[in-house]
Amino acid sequence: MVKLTDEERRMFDGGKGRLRQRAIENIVRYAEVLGAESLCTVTKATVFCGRHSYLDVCGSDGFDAVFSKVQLGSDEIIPFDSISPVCSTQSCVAPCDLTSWAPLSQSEEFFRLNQDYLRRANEAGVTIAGTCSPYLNGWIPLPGEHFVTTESGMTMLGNSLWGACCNSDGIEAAFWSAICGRTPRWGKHVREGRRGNVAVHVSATPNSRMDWDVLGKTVGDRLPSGAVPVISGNFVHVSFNNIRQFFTALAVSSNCEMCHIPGITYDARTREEAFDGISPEVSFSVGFPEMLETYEKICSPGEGPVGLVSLGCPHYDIYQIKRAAELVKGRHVEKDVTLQVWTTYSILEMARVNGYLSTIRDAGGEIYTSTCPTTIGRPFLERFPGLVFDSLKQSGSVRSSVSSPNYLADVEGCVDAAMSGRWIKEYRWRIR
């Protein structure tokens, strides 16, 4: 039985009207299954808004009655008409742009539905970010505060780097927590699911953003379900953006939430206090060959053309914007590519007055915000002959989509292969 809080039984008992009723239904229903026997209080929330295909389920349009069905379980209809005023909430990515949807291959139709659905979501209280990436806005969870959010890299870079608390609850289960201020204590809401249980030893040296994600899915590829790595090495340039790429290999290859990296991480300034107490119940280590191996598998072979270079997962920050402009400034994309740099509306605004994103314009290229090739999904895909990405999360989801071509390089060899039009063997990963 989950114990309430007299704020929690008016919620439950409908006395903050049904649409939080029925959010703390599902969340007591939720701790019940886990075992959970109380309930925490949360304060940051990311939640997945806008007209995603998978809605389609549903056979309708309608907002009210897709969200009832879908993101309250319920065949009642439930307006959705307001967030807990305890949580500030972000939204994720959408399916569109937020100006463009022919270069997409998509409808007026469909993107001013898919307006239509964040402008309720915001009425509702959700501030529209579509991003992957709100820490970029400002959304940044502080030690001990407890989130939800709809993207695996968040959760991994709030548990792990800042110590904030956070299970991957699901898309569902965000909306619950975001309308009803609330979540399961447990797992890693509590310091026994957040102790270490794995060591891992890397002893190869990652240097540059493309080093660390190639090692991210390589330890994850690894890693038991239910794995806390503890992960040690000899770790130089550990730039935010290196480590939130490492964070988001690591979690889309494995049900990993949390990591431990002693003297980086919050939680554990030496190895002892990562496990705190407990041994390691699985050790392995990683090196340089087996991290050729993963990249190996991820892109594809040979040489061939280009259709498609897509930057940005997670969404871009503006210094990698600016590096972006430098490498295509006085160059231009050759005439057959689509060039395609991915971030948030305020990186993008700050990347229009600072004049990179004329320089990207200049040279063939657009900025595009709120989405990703990924989320927009086949019939946007399916348009080019090979792709090529930055990221092993965009590379590997987009493997199921399509089965053209799918090449994985650095940003220098991504800008190369769209001044060109093909892929060589030189733009391939070598760890250096």
Given for the second form:
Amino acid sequence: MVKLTDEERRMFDGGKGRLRQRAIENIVRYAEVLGAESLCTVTKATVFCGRHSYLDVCGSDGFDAVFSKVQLGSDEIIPFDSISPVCSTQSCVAPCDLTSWAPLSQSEEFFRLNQDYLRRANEAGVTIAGTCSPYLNGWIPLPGEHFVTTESGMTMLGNSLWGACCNSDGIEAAFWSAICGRTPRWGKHVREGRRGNVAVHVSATPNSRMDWDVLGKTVGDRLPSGAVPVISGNFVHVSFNNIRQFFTALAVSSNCEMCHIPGITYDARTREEAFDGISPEVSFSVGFPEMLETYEKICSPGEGPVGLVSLGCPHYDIYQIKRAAELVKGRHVEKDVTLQVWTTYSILEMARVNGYLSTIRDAGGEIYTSTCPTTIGRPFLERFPGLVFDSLKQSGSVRSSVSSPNYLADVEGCVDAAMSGRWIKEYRWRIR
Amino acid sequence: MEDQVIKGRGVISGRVEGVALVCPASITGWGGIDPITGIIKDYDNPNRGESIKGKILVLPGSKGSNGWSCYFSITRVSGANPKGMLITNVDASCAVAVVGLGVPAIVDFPRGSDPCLLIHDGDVVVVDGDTGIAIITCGS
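Now the other one: the form predicted in complex with its partner chain, given that the block above is the form predicted alone.
Shown next: the complete complex, the earlier chain at its head.
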């Protein structure tokens, strides 16, 4: 039985309206399934707004009917008109750019429908940010702060790097928490759930962002369910962008929500602190051969024409855009190739002010915001003969939906492919 | 061969019987399942091409994006939902999915009773979400 505070009980009994009542009913049911005994207060949330493709199942139903049925699990229509006043809530990616639809193979009608979904979320109190990387907008949870997010890489970052507390609850539960301001006190919200239980030694020395990306899936593929890995190795080329790439790939290839890298992540300065008095249940090592095997499995073989080159998963920060602009400056994207850079609209404005946007446009590329190729989906992706991504997560998600050759390269390889219009073996990733 | 009985923690009540689909590598939710047909489309999943519709879905836990539960719970709307679920060790994504699906579910099986190891595709399984007992009849 989940113990509720007086305030939670008032919400549960309907004293704070039907929407909050339904949200906390769901949170209590969720807590019971987990075996949690109480709830904790959530002060940050990202939620998955917009008319996403999986909602097609609901046909032409209106916003409130879809929201009630899918997000609240209710046949009764309960308008989504408010969120918890103590929870700073912003939107994750939606299926559309903030201003363009035709270049992304979308109709104006669909674009307007998505805008309507975003407007309804905004009117309920959600700040429309449209990003998988909310920290680019200053949404950064503190150590010990309880947050929810719809982005698995953000879950890993918040738990691991910043010592905040989050489970990978998912799309519906993030809405429940944002509305009622509570989540089950379980998993990464309690000390026992944050202890290391798997020891991983990395014998390779990851240097580039792509090295860390490939390492993330190499480790994630080998983790047992419920793992909190403690990772050791010679990590001399650590940067925020390398770490977030690693966490993104690790999260997407396992159900891992947190890892310890003693000396880098927040909870543990040493290996002993990371394991917090328990012995690892599993130990393994990975190195360059295992990483190469991971890469060769995900990157299509051979050479061939390229139609789309996509940079920015997770959404690029301003320095990554600056680097992309440096690489394309004075060159031009091959005819019939689409070069797209993905970020938040706040970073887009910085790119505009600093001249990076015009440099990328002069080269034939474009910067888009608020979404990404896999979130846009098939009609857009299917038109390209070959796809090149700078991210294992993006590449993998697209590969599950579209059968075109799908290549993975660092930003330099991606830009070269966009300029030449062909994927060649020299672009393939190798550890240097 | 005699029926095998395993016991975990029943979390969604009700009793159903169905054919098992065992996914030891789990399933990626976001991009890994077609919510209309229930067909697994995960590019590197050994169960790719199979459907969860009407099955007793057996998983070790979740995998991948936080957009996991929604791909399962929305099958309740499309009618492609599994009949029941057995999850070796519950995690947050799985817990939200079983709440959303509302089908009989058992989680947290003790060591030695891992449904991913003891049940095989095609076995007939009775899931009793009230008692936490699953009865396995060999399908071959």
